[in-house]
Structure formats: C-alpha cells, structure tokens
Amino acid sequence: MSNRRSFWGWGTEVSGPTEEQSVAIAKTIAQRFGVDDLELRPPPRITDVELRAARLTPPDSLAARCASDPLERAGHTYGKSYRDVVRGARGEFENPPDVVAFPESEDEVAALLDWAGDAGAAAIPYGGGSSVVGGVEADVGDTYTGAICIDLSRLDAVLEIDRASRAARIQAGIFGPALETALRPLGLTLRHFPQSFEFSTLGGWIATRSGGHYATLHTHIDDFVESMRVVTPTGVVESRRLPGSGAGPSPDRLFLGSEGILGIITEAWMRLQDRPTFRASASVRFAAASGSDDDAFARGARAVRVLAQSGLFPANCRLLDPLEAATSGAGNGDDAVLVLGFESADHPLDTKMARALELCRDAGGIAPDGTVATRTDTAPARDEAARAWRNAFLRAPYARDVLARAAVISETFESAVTWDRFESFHADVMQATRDAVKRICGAGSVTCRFTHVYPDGAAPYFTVLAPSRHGSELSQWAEIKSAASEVLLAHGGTITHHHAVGRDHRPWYDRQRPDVFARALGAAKAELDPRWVMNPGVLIPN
C-alpha cells in the first residue's frame, strides 16, 4: 500500500486501521448490538474494478492537463458520503467522469468550461472530495454526452497577504494543512478547522459554505470571505475587496453555498486572525434529573443557551449526549458533557473561562473548582474529555470505512433550529430516528451533540450506528435518512446546517426553499451559465 488517496474511502490507504484494528472494530459493533460477528469484507482493488469507456477526448489544447485512467477516474466518482463509500467498498462505480482534467491557472479552467459547453458534456468542480451529499457524484443522465471532472488542487497556493489587513489571497485548491503552513511563519491562520480539514480545500469549504473551529461567533466560512474571482461559462466574476460594504446585494452572497451550478470560484481573499497564544479547556457534566439521557442532555443544553447568550463566544462549547461522550472516550455514559474552550491571541482567559464555568454551575452543571487549564504558548491547552473527544472526531471517518465493509450503517444529519423550538425538536427527531433505526435495522443507536451555537438556536449533529445485511444496507439507510429528514423538515429544523444540499438532500431543500427564489437562482444560473453544463442534479433541477 502506498500514501496515496484511497480511491473509495476515506484519507490515504496507510492512514485509516489495520486490518486486525478493522477486525476488531467490527467485533465492537457485533457485541454492542448483540448480532452475530459482521462480515468484514476485504477492501476493493482498483484492477478489479470495472468502468464503463470514456465517453469524451479532450482537445488536444488541455490534452496534458487531463486524465482518463481507471484509477483517477473512479477516485473521482464519489465524495465521501456513507452511500459513496458503500458502493465504492463494492466496487461499484456505475458513472464514473469520463476525464479528470487538473487545470494549473485559471485561463485553462475557462478553457474546460469552453469545452465542456462546445461538447455537450456536465463540468464538475472537484476540490477535495469530502463531499457527504453526493456534491460531486457525475451521475449526469443521457442529457450530456459525458462527465469532465475539474479537479482544482492545482491551483494551490497562497498568493498575496497583506499583513496590515490581515487577509490573504488564496488558490481555490489549497488544502487545509497546506494553507496553515503557508501561513504560520507570519503567525497568521484562517482558523477554519471543519472535519474534513486534512482532505478538503478553500474553494470546497466557500461552495458549501462550511462550517468550521468556531462553536459560536465565526461559524461559517462565510465569516471569512473578502472578495472572490469566480470563473462561469460567460465570464470571470470578481467582488471587490472591502471589509464591509452596503451596496446592494453582495456579489459573494451569490456564489457562497452555489455548490458549482454557477461557475468555479479560482481564489479568494480571506479574512485572517493571529494565531492563538492563550488557551483554556475545561469539560462540565450534565446529571439526568429523571435518570434518562435525553434529559442530561436537555438540562446541557439549557446551560449551553445562557453561554450562546451571554457574550462570552468561547470557541468551543460542544455538547455531547451521553452515549454520545462515553463512544468518544469523553464521558461514563451516564451524564453529558460540555467541552468548552477558549482561545486568544492578545489576552489572557482566567476570567472569561471562570464566569462560564459559574453560569454552567448555576444551569445544573458540574463543573472543575480551582485553576484553569491556561496556556500561552503554541500547544493547546484541552483537559482529558476534550482531548479524547477531538481524538475520535479526527478518527471517524477511517472507521466508517471498516463500517462500511462489515455492512453497518453510519450515518450522520445535522440542522439548526431555534431555543423555542429546540427541546420538543430533539425529543422528536431522536424518537423519530430511534423508531426508524429499530423497526428497519432490529437494533441500532442514535446520538447527538452540539457543533455549533448561536444566541437565537443550536445546530445539533446527530449519528447513527446500525447493524445492517450485505446488500441491504443502502436500501436501509435511505429509509433512516428519509425518516430523519422528514422530521427535521416537519419540526422546524434546516435539512443542513453546514453539510451542504448535495444531491442527497435535494428532495427536502425543495420544500425547504422558497419557490420565488428557486426562480431567481435558475434565473441567475442561465445568465452564467447559459448552457447549464455545470454540476447538474445539485440545487435545482435542471
């Protein structure tokens, strides 16, 4: 095996577990549910998997810039959904694009879309690939003549900083680690640290609008954007640089969340910060009144509201269930937890850490006495429940790959909603979603924690785990993961929070989006992008 990029799952092929480590993953799923041992099935090679012939050559013009070999084209089938990674692990990869093309400036992406037009085939914006709504998926229909994949992670570099303003001038394919580095000798950092951070770019997190660090204040990656260049199939887009402006509707508002129906966004300017100096971590724990975990989990977030509303903005006040906490190593399992941090780059967090732990004690929480974990120099400061939730949080996704080839369902869905709303909407959703797991898996379990929160509502994350059959498992997922959407819609939720729509959650943002602005959107696209070739199947119907 090789430090490559796995074409079906998740990471590189060294980085996720062992197989011994898959092995007993998947005999720690068998016995928390009580089934029989999982089949673990081996993993796919990439000469046993079959694609369909490439219906597209490129010109002779882009010929260098582009690729059609088994292995580029079906790392490119696919994000990184739990239905993407099932049916790579089978080796399925019935659409695959039938050119990866790695444009180097922006010139040669305005070429691709030229081509792409001329020819009558879907052009699809490829940043990483984390993708866990089928954002990237070239299942493009007869309509097309084929698929052209523009992958971007080329056009990787930090290009101009302006320290004054703190703000740089970013290539949309940077990955995440790439751009801290490039940053860090100037002791600056976009602090903006989604999940998917290792394998995922700037460009992916602006067309999805990414949710990132920060539980409170910065949420989205929204919150960074200056200005941005934007390549559509009749023209290149720029916003001017400005830290603020009032007039008229902003030109970036547009192209934040457009998933590409609209053009592919080239470079940014982005907001920057110093990076942090002092830290401070703590963990709270959330005893159930009645003894049942919803209930801890309700009287957390009571807490978590006065600490969104009261001006403190920690940069991490993640709630955690109590199932949620104890599969994370975060907790025994029988209180939720909060994990609070705060961070700064000019002063110290005594204070700011000590009033938060005083308003979490007087909302029912059991919080640390004394000193506080305060660091002031570059290694964070995280007590011993943070530390071992980021752990998992990093570790996730390598083991839904095992997951995925034992046949477990692993499913995340996650929405906002607001304080009024919020503990009749977590009471249900569960109840929805526990009922759905155990009439379709026979057993299973669903958790919740808080990513992100807001004065006005909480953005709640919540995961399934399920035993499921070979071959049955996609069928069974679609079936949970309508029912979860059907409840958030019904209760007031968004059908995501920062996951973006994707073609998954297509059919509930239809309901979800007002029919005025459908019009407006398609409008806009057909002045872009008059020949509709980009990422079709996304947003709108095409």
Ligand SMILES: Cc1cc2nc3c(=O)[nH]c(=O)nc-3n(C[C@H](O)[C@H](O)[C@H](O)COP(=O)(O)OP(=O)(O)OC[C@H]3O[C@@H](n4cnc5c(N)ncnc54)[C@H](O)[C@@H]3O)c2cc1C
Second form
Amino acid sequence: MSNRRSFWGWGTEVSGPTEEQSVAIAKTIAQRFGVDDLELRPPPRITDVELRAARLTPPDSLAARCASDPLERAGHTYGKSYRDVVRGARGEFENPPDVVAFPESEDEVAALLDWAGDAGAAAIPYGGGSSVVGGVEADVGDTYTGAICIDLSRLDAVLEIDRASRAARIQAGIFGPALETALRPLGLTLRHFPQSFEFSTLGGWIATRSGGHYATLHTHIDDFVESMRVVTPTGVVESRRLPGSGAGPSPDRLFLGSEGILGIITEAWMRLQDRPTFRASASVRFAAASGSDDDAFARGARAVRVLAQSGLFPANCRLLDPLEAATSGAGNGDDAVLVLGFESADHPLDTKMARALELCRDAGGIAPDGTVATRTDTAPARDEAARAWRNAFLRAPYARDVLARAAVISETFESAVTWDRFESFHADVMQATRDAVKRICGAGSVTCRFTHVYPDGAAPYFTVLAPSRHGSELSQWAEIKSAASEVLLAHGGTITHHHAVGRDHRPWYDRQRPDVFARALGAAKAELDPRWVMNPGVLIPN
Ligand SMILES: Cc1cc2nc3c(=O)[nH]c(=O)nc-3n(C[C@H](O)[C@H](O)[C@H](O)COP(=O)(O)OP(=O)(O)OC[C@H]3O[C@@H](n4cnc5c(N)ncnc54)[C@H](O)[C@@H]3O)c2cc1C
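Now that we've seen the form predicted alone, could you pull up the form predicted in complex with the ligand?
Time for the whole complex; same chain goes first.
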C-alpha cells in the first residue's frame, strides 16, 4: 500500500477507511434499511485485472512521456461516478485507454494531438479523473484505432502572479491543494472548492464548468476565468486578458464547459481573492407544519429564497432536509437545517448575519440567540451543525467506495430551477425518485439539500441510497437514474447544474439543448477538430 492514487476508488491507496471501518459502514447501512448483513466484497487487486492488449505504440519522440502498464491504463479507464466505482471494484475495465500520456509542455500536448489525428485514435483529456458523467472513459467505438488518455498532471505550475490585478496564470493540470498552497503565502486564494477539490484540477474545473463550495455569487468556475489558452488540433487559441469585454461572443465561453471535445486547456489567467479573515456561521432549523420532511424543506426553501433575494449573499447557504441533516449529524431528523455562513477579507459580518437570521426567523425558522460562531483569522468559524455537516461531506466519497463493494446503490444527482417552479419541482422529483427506488430496490432513501442559490432560483442536490444485490446494482442504478433524469427535465430543470454532461447525461442534454445550437457546436468542433479526435461521444454525437 502506498500513497499513490487508487486505481478504482476515491483518493489514494491509504487515505480511505480501514477494512474494519468499512465493515462498520456496511453494517450501519444494513441496519438503516433493515436488511441482513451486506456482503462486502474485497477490493480489487491490480494483479487480477485483465486488460485488452494495447493497440497503439507511441512514436519515439513521445515514448518517454507515455505509459501502457496495467496500473496506469486501469487507473485512467474511468472517472468516479457510482457506475465507475462499481465496475472498478469488480475489476472490470472494458475500455482502457491504450496509452496514457503525461505531457510536460504545450508543444508535447500539440504533438500528442497530431499523433492521435495521424493514427486515427481518440484523444481524451484527463485532469484528476473525478468526472461523474463518463467524461474520461474511452468508450469511443471501433471507428478509432485506439484511445490516448492525455493526463495533464505534469502541467501543474502557478506561472505568474499579477498582484495589482489580483490574478494568476496557472497551468491546467494543477490539483486544488497545490494551487491553494502556492497562493497562500501571498494572502490570496482562488476560493473555488468543489467537494472533489483534493483530486480534481483547474483544467477539469474549467472544462466542466464546475461548481465550488460557496452558495452564492461566484458559484461556478466561469466567473474566475480571465483568459485561457487552449491547444486544439487546428492550433492554439488564446483569449485576451480583460476584466470585462463587450467585443462579440466571448471566446472563453466557447471553451468553458467544452469537456475536452474542442481542445486541451493548458493554462488560464484566473481571478483571485484575498483570503477571508472575517467569518460567521450559524444554523437555523425549520420544523414541519404537517409532520412531513418535504414540508420542513419547503419552509426552509421559502426562507432561502428571501435570503437569496436580500442582497446579503451568504457564502454558505446549505439547506438540508431532515433525513440529510440527521445522516450528516447536523440535525435531529425532525427539522430541516439551514447551515449559514458569511466570509469577508474586509469587514466584520455581525450585521449581515444578524439581518440574515432576522429574515429566517420571519420566515418561520428557529435560530436561538447566541448560535453565531465568529472568527477573525483564517481558520473557518463553524457552529456544531456546520462542522458535523462538513466532516460528513468530506468523508462521503470514501464511504461510497465501501457501498460499491457492498452492492448498495449510492447516487447523487443535481439540477437547478427557478423559484416559481421550485416547490412542485422538488415535490415531484422526490416522489418520482422515491417511487422508483421502492419499485426497483424495495427499500432505500432519497434526500435533498441546496448546494447553490440564486435570486431567481435554486440548485437542489439529491442523494439516493438503496440496498441492491451483487450483479444487479448497475441495472437498478440505471433505472433509478433514468427515472430521476426524466422528471428533472419534464419539470423544466436542467439535467445538471455542475456535474457536466459527459456521456452519461447525453440522452437528456440532447433534449434540453436547442437543436440549432447543437449544430453550431458541431460546426465549431469540425473547425477546431477536423479529424474528430477530441473526446468523441461527449456532449455531441460521434
Ligand atoms: C466525490 C466527488 C465530488 C464532486 N464534487 C463536485 C463539486 O462539488 N462540484 C463540481 O462541479 N463537481 C464535482 N464533482 C465532479 C468533478 O469533480 C468535476 O466535474 C471536476 O470539475 C472534474 O475535474 P477533473 O480535473 O477531475 O477532470 P476530469 O474528470 O479528469 O475530466 C472532466 C472532463 O473535462 C475534460 N478535461 C479535463 N481536463 C481538461 C483540460 N485541461 N482541457 C480540456 N478538457 C479537460 C475531460 O476530458 C472530461 O471530459 C465531484 C466528483 C466526485 C467524484
């Protein structure tokens, strides 16, 4: 066991729970659903994995940057969706890349794309591999001679810092912790913290329009991008550094969310912030008038709408439904809990927090006096509910690996919808998903929280947990995911607020996206990628 990345699950080989802890997690879940002890299958061993023979041989000029050994190929076969982790845990690696390349310069990225085009192979950009939508899987069909995974992790430097404009030029393959470590001595931060922060990269965030931890204002990475460089099979595209511009459609917008189908983002100038020093945190409970969990959540949602429209812009505004709050230790299971936080590098937050709590109380929330935790240094201020919730949040991806080994379906899906439709949207998505879970698995739970809120709507995030059987879990997962996705779309929501489209969300994205726009995107791809090598099957058809 070493500190290298797990080839099938979250984190590194040593960062997950011990075998004893894994057994305890499986037991807790079995008790929760009233099923007999779950069978926890052993984790896979790389020596037992059989991979299709590699079909490509790199040219001599790139050979030193390329690997074809089983550990690299298996480790780059999947992202980290539930389906990916289950297949990895079973030792099934059906579509491994033939070669994994680790370019160390932009020229090498361009040379790899040339090689892919000449060889008739697919080129799959790979950041941290934390995609949950099949975004990095080499499932490209047999019209390609093979697949080259282009891992950007060696392009990982902060190249330049412009203190006056508070921006930095950063290479795309840098992981979240290294990026923050480089900025910290200067008192700066990108302040973009997706749950996958530790094992995802700047380029991946930009390519998927990732959503950070903060609930309002700069929710997606988009707003932090000042300019970027993209190596496409046709040539390099570099946008101009500007604080704002009205000069036609923005080139950056073409590549934000392009999920590797147009080219490889190699670096970007990113807008930074001063590290917050003032923080305040509190939690507010919302009891159910009718005794139902959904009613408690709906009451909390009404308060959140008022907050989102108040101009206070809390950094954290996470409404947890009663079961979600209880599962994370943030609540008692009867009430919805709103975890509220403010941050600033400039001013104390007492007035803002006091006003936010006043608004919550007016909307029926219970926020006893004296519950506010404040700090004036860089360590976060967290009240008990916030601390419990955050710990559970960070442990969740590791626990999911255990659930995959125990045949427990563990799926999260998210959306966004305007406030006028929110209540019926939430009620119908919950009902349809619960019905699907009951029909398909017999037992299980569906919970909801807000990840991001806007003056005109909210981004609800749903978690499904359901006991299954070894061998049936992926077909049951697919049925539940499909039922949930249908209802999201039917009620006017988006198929994803921040998890991207990849291959897995394509059936719904294809219906959500205007047809003329789909053709325009295809035409842009044909121009930038005339041999259609870039991540085929993602976002638009092959
Ligand atoms: C446990 C867990 C928690 C998560 N939490 C969040 C969250 O809070 N917020 C959120 O938004 N997402 C979240 N995700 C999803 C995922 O982390 C994001 O989509 C993330 O942005 C992917 O970054 P990555 O570096 O891992 O990219 P990868 O998974 O390696 O790639 C994602 C996509 O981007 C493309 N790509 C990667 N790098 C480049 C590049 N340099 N140029 C061009 N294309 C590129 C790939 O081809 C692929 O299509 C989570 C995933 C997991 C497993």
